[in-house]
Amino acid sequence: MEEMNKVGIVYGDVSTTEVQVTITGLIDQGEYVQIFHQNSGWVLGRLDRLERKTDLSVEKALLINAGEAVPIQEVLLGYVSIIGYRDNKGILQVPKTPFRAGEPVYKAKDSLIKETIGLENIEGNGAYIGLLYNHMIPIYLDINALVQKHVSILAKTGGGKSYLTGVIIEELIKHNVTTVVIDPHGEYVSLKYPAQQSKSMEKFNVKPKGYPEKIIEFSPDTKTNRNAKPLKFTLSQITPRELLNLINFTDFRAYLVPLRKAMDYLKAAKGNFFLKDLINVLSQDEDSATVNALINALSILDDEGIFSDVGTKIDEIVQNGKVSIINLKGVSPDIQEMVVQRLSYMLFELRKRDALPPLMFVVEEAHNFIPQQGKAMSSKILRTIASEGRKFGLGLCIISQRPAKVDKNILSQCNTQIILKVTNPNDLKTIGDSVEGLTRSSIDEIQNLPVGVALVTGASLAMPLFVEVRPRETKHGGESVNVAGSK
C-alpha cells in the first residue's frame, strides 16, 4: 500500500476545476495531488502555483530594518488545477459539483497518477525519455506515433534540445527505426561513443552505451569531417533554377537562358558533366557581363567539391535500421540548403514508391531550412513532407532554438511537441499558438523550467506532461566550448 502524505486543506471559494489549498506539508510547485470528492471519489490535480501570504507591512519592514524583532504571521497557499478521475468506463471526467472546503489534500499516489493520466506501459514499443517531473514514474512515448505524426523539439540556446534529440535517437536505434539526421554542427556523430558513468544514471536506470555499428556518417566536406563518407551530387540532378539559387543569383531573368542552354547541351552530349564542363561551354558563348558573372560564381562553387560525375546513391545513405548522420560542419549555408533540399526530395519520392524503409528524418537548426520569413531551397519539399509524409511512412522531426522563425504551418503539423526552456516572448507566443492543450500557467512555467526538464505533448500522452529528461547513454556532442582559460 502506498502511504498517504497529507500536504494541505481545501479552503475559500471552491469550483470544479480549481481549488485553493493552505499548504501544511512539504510539496513543490508542479507536483500532483489527490483530493476526495463526495460524488466522484479520488480526483487528481496538479499544484500549478505556490504563494506565501504574510502580514508584513511597510511599517513592520522598516522596524525590522532598524534591528527590531517583529513577529510575522504567514501562510503558504497553493492553487491546484483539477485534472479529473476515470469513471467506470475508463473515461476521464471532471467532477460535476464543487469540492467541499476543509477536505484534506494529499500527494498523489503513483498508481492514481498513472491511471488518471493514462500512462500505459508501452515499454515494448515505447521510447523511454525520462521520469515524470517530481515523480519516479517512467515516461514512454509511442514510437509509431513519433514517426507517423511528426515531432518538434524547441528550446532556447543552451536549453538542452540537442541533448534531448540524442536521447530520442538512442531510442530509435533500440527499436531499429531507420533514421536520417541533418547535423549542421557535427553534434550527433558522438552517438557512436558511450557516455561516462554518472550518479544520475542510477536514478533513471540508464547505463553507458555506444552504437558505432548503427551510425553511418556522410559529409560534403570530408577534409573537415575526416571520418565521414563523401556525400556527392551530379549536376544532372540539379535544375538551372536550383543552380542559380545555389550561387545566390536571385534575379533569374538575365542568367536563366544562357545557363539552361549550356546545361541542356551538356546533358544531350555527355549525360553527366562537371562544373568545369559547364564553365567551358559558357566561355565559348559571347563575351558578356552576364556570362562572365555566371562563370565567376560557378568557379567559386566548383571549389566546394560537392558535384561529381557519380553521385552518392540514396541506398548507400539510407540503410534499414541504421542512423545516417549528414554532417554539415564546415559547409557553407548555401550548400547546406542544397543538401537538405536534394535529400528531402529523394527521401520523399522514394518513400512514395516504397523503395526505402519507413524512416524518421531529423532536421536540426530547422529555422535555417524552413524559415517563416524569407526563402530557402529546402522549404517547399519540407512543407510537402510535413503535410504528406505521414501517409508514406516518412516522419519528420524538426529542432530549433527559435520557434518564431520556423514555418508555422510545419510547426502546427507536428503532433508531438517537446518544449524545453524558452524565454523569448515571440517564441512563447508561437508555441502557445501551435500547441493544443497548453494552459496559461504551462506557458508561464516554460520560461522557468530547469535545464533538462521538458513539456511533452502528443505521442500517446493524454495531456501535456512535464518530464525530467533521462541521461544520455551516449556521449553528448553538443557541449559548449570554454573560452576563458583556454590556450
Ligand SMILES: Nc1ncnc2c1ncn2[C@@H]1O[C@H](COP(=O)(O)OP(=O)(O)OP(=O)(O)O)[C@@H](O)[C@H]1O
Given for the second form:
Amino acid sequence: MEEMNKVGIVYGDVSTTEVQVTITGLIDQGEYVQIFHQNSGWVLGRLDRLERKTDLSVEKALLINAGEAVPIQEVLLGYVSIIGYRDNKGILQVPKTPFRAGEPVYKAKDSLIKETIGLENIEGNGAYIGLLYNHMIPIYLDINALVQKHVSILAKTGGGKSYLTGVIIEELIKHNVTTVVIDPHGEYVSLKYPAQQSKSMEKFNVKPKGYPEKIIEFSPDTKTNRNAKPLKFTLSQITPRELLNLINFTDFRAYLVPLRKAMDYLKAAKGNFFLKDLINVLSQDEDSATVNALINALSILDDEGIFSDVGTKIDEIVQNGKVSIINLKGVSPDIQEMVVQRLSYMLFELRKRDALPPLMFVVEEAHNFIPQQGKAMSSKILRTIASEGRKFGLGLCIISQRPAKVDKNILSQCNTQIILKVTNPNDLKTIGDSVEGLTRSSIDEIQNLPVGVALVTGASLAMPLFVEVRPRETKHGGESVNVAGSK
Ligand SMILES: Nc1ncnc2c1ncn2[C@@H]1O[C@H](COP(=O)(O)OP(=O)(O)OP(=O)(O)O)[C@@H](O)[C@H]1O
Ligand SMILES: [Mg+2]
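Form predicted together with the named molecule, following the form predicted alone:
And the full complex, kicking off with our chain again.
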C-alpha cells in the first residue's frame, strides 16, 4: 500500500465545509489533502490558504530592530476547504457532521483525487492540457464539450493565452477536429514547427512535434505574409452599408443613395465588379462633395487589395481535419473586422446546411471583434454563432486580455472557461459574474497565478480546477517563425 504522508492535525472550531489545520509536514498552498471522517470515510479537501501565526508583538519587533535576540514562537496554520467524497452510488457528497478535532490530515492520494473530482472517465481520451496544479495528475478536457459548447480563454497581457490556445489547437489536430483561427498577430503558423526540446517536457510527457501537413494559412495581405494563400472577397458579396462601414463612413445617410445606385447598376451590368469599376461609375455622377469623398475613400480601400473578381471559396479555406489560419498581421482594423464578419457568416450559413464539417472557430483578440461597448461589423454574426452555433456543431473559442471589454452575452455562452492570471479589478469582476462556481478564494488566487497555471471550469469537469499547462509540442509565437521557415 502507498504510504500516507501526514502533513497536519485538525484543530479548533471545525465545520463540515472548512477545517483549520496546524501544519506539521511539508505542503504547499493549493494542494489536495484527505481527512478521515467518522461516518463518510476518506474525504477530499484542498488547502486554500496558509498562514504563519507568531507571538511577535510590535514592541518585540522594535527590539529586534535594535539588534536584540528575541525568541519567536510560531505555528503554521492551514485552511482546508472540503470538497467531499463519492458515496456508493458515485455521487459527490459533503459530510453532514463536522470532522473530529485531532484527526490527522494527509496529502491526498492520486486515486482519491481522481475519483472524487471525477477525472477517471475521460482519462487518456480528450484534450490533454496539462497537470493538476501541484500534482502529477494529467487533465483531459472532453473534446465534444469543448467544441460544441464554446470556450473562453482570458488573462492579462502576457498571461499565457496564446500559448495555451496553441496547446488546445495541438489537441484538436490530434483529434481531427477541423479548426479555423482568426490570428491578428500571425502567431499560429508556428504550429507547423516543432518546439525545442526542454526539461519540463519530460515531466509532462510531451515530445516536440510539428504539424506542417495540418496547417493551411490564408491572408488578405500576402505581401506581409508571404507563405499565405490569398484571402479575397468579391464586392458583390457585400452590401453598400458594409462597404460604408469599411471606409469608416458611419453616418450613412448622404452616401448610401449614390453608392447603392452605383453598386446595383454594376451588379446588373457586370455581375462581379471591382472597386475601380465602382469609382468609375461614381465619377460619372454629378461632381459633389459627397461623391468625391466616397471616391477618395474607395481609392484608399482599393490599395488594400482585398477585393477580387473571384472570392476565395470557403471549401478551399476550411478543410476536414485541418487548421486554417487566417493571418491578419499587417491588416488594418476595419479590414480585419470585415474579414471576421464575412468568414463568420459563411461558416455559419454553410455549417447550417452541413456543407462544412463540424468545426472550432478560434477568435484571438476577441474584444476587437465582439466589443461590449460600441459596434464592430462582426458583432452580430458572432453573437448568433454564440447562441445558435452549438446546434450546428460550430464551436467558438474566444480569447481576450480584457474580459470586461468583451460582449458579456457571448462570454456567458462559453461553457468552458479557462482563466490565467488576471489583475485588473473590472476584468476580475466580469469573470466573477460570468463564471459559475467560483469561490471568493479562487478569484483571489487568479490574481496571483504564475504564468502557465490556469483555472479551468466546465468542459465536463465537476468543479473548477487549477491546471499547470503542458509545454507546447510546437513552436510558440510569431517572431521566430521566419527563422524556422527559412532554414
Ligand atoms: N504554459 C506555459 N509554459 C511555459 N511558458 C509559457 C506558458 N505560457 C506562457 N508562457 C510564456 O509566456 C509568454 C507570454 O505568453 P503568451 O504569448 O501566451 O501571452 P498572451 O496571454 O497571449 O499575451 P498577449 O495578451 O500579449 O497576447 C510566452 O512568450 C511564453 O514563452
Ligand atoms: Mg496572445
